[in-house]
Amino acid sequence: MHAFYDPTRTYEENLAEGPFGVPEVTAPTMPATAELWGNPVSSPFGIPAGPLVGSATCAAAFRLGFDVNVYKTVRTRAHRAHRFPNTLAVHLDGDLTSDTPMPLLADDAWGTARSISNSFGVPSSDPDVWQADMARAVAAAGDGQLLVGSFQGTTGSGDGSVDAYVADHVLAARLVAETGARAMEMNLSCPNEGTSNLLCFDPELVTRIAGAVKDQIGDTPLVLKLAYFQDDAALERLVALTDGIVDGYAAINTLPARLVDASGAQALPGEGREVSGVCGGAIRWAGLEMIERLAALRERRGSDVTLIGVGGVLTVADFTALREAGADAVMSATGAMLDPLLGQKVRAAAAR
């Protein structure tokens, strides 16, 4: 059984009926051990955009001691999820790297699997639905807790121009701001919209969008969610252009892999789903490396930008490793799904 999000049920079932597999316990309140953008937090740990598909799952995460949680990415209009299944167990030994032989086996034999597929297509309700629900998620945060609203623009918006694409991001940000969210994350790294043409790899366009969004939301903190950058120069250029605009970077989202079932057929049904983003233990190395590189850039530039480490965090030791590498906060999706008490374990470690 997985907590928060049940991969054996559709996205729509999880949204309407979840959370699933969440124990009926409540973490005790505790003093703040850190601060994010002026907000005291009991622990700088939580769940990224992904498992927390609505206010009920966000409330459960807060109750269990995950203190910095991200409401799953929303859009300016309704968008359907990819066909079920979306999340499968991915079987591989060791790290997922560019040298890993492909394809990888993905199925519903969870067993001891510690990596999963991420193939949703960034579904979203209409703003008339998600705004009210996100506001409930914001209200569910207790003392020392913070709800982050994630959003993205949609390609092909309006007349299909770049101007319309920028405007769609700005509209999404304004709609999130209206919920009362005290921090926002702009998703630049969705693995379901092409792994080579991700928005985060276009630094000039990111800079234009981020500037327009900040003009709209003012002092509300804005975090950019990044994919893994293989090229140091490309990452350095993105940071050079944006760290005077935005308030933080979160890294990483997923790593891509071609997934098949036991017969060798495409594991996830539908056109364009031969390759999926992979989360969990197999990408731990990439999340850690990105934080190390971002922290080095921050120090070199004398910047105070906030870094959020994501990717393969399954244990308290993984949390500690990212903190020591320079992350101001850490988030876990797969780890939280496997261990709903991970937030309380991290809280205990952070308080020591």
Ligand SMILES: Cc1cc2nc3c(=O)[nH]c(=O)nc-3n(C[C@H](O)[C@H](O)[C@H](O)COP(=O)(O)O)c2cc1C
Given for the second form:
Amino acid sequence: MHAFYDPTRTYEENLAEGPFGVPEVTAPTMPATAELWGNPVSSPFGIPAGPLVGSATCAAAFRLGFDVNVYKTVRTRAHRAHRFPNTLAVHLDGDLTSDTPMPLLADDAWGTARSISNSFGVPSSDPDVWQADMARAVAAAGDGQLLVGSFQGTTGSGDGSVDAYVADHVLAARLVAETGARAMEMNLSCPNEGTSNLLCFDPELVTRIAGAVKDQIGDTPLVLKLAYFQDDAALERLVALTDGIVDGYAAINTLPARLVDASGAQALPGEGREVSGVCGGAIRWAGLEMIERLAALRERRGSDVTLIGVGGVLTVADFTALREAGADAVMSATGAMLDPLLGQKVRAAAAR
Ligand SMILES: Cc1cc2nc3c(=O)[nH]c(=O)nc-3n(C[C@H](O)[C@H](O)[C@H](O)COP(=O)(O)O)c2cc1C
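With the form predicted alone already on screen, would you show the form predicted together with this ligand?
Up next: the whole complex, starting with the chain shown before.
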């Protein structure tokens, strides 16, 4: 059993009936130990976009002492989830790198697996539904806690032009701002739309979209959610173009891998799902490396952009390593699903 998001149930069940597997524990209010964009936070730690599919699950995360939580990515119109299953256990000891022999075994034998795959296709309800629910999630944050709203644009919006794609991001940001969210994150790294066309690898378009979104939302902090960049020059260019526009970067999303079941057949059913995103312990190295590179760029450029470290954080030591590498805040999706008390453990370390 995993906490917050139950992989054995559909996305719709998790949304309607979740959270599952969450202990009846209420973490006490704790004085702030950090600040994010002027918001005092008890600990600079929480759950990134993903496991928290709705307000009830966000409320459970806040109750358990995860202090900076992201409501799973929404769109400007309803969008169906990929076929079940959407999360599988990935059996890999050690790191997932470009040298890792493919394919990887992925199935529902959760056992002690420390890495998982997620393949949702960024489902969304209609804004009429998610706006009211996200507003409830915003209200569930207590003193020293912060709800971040995640959104993305949809390719093929309107007349299918680039202008319409930009406008769809702006509309999504406006809809999120209307919920009262005090910070938002734009997902540029959705791996299920094909790694070759991840938006974060198109710096000119990101710059245009980020500028248009900031014109819309004004002072509300905007974070760009990035994938792992192989190419240093590409990362440097993206940062050079956008660090004067946006307020933060969150890195990383998942790393792609080809997944098969024990018979060697494609693990996740359906076209375009041969390769899927892997998260958890196997990608820790990549999240840490990206924060080290982003922190070095920040220092070199004299910028004060906020860095959120994500990827393979399963323990307090993983949190500390990312903080020491320069992350202003740290988030854990897989780790929170494996250990719903991780927030309280990190709080204890943050208070020392
Ligand atoms: C169940 C699940 C759903 C996810 N959905 C999203 C999403 O909607 N938007 C997004 O930006 N990232 C999504 N992610 C990626 C996480 O935010 C995070 O970047 C990734 O899981 C790496 O962190 P981890 O190793 O702690 O799991 C999802 C992750 C999981 C486990």
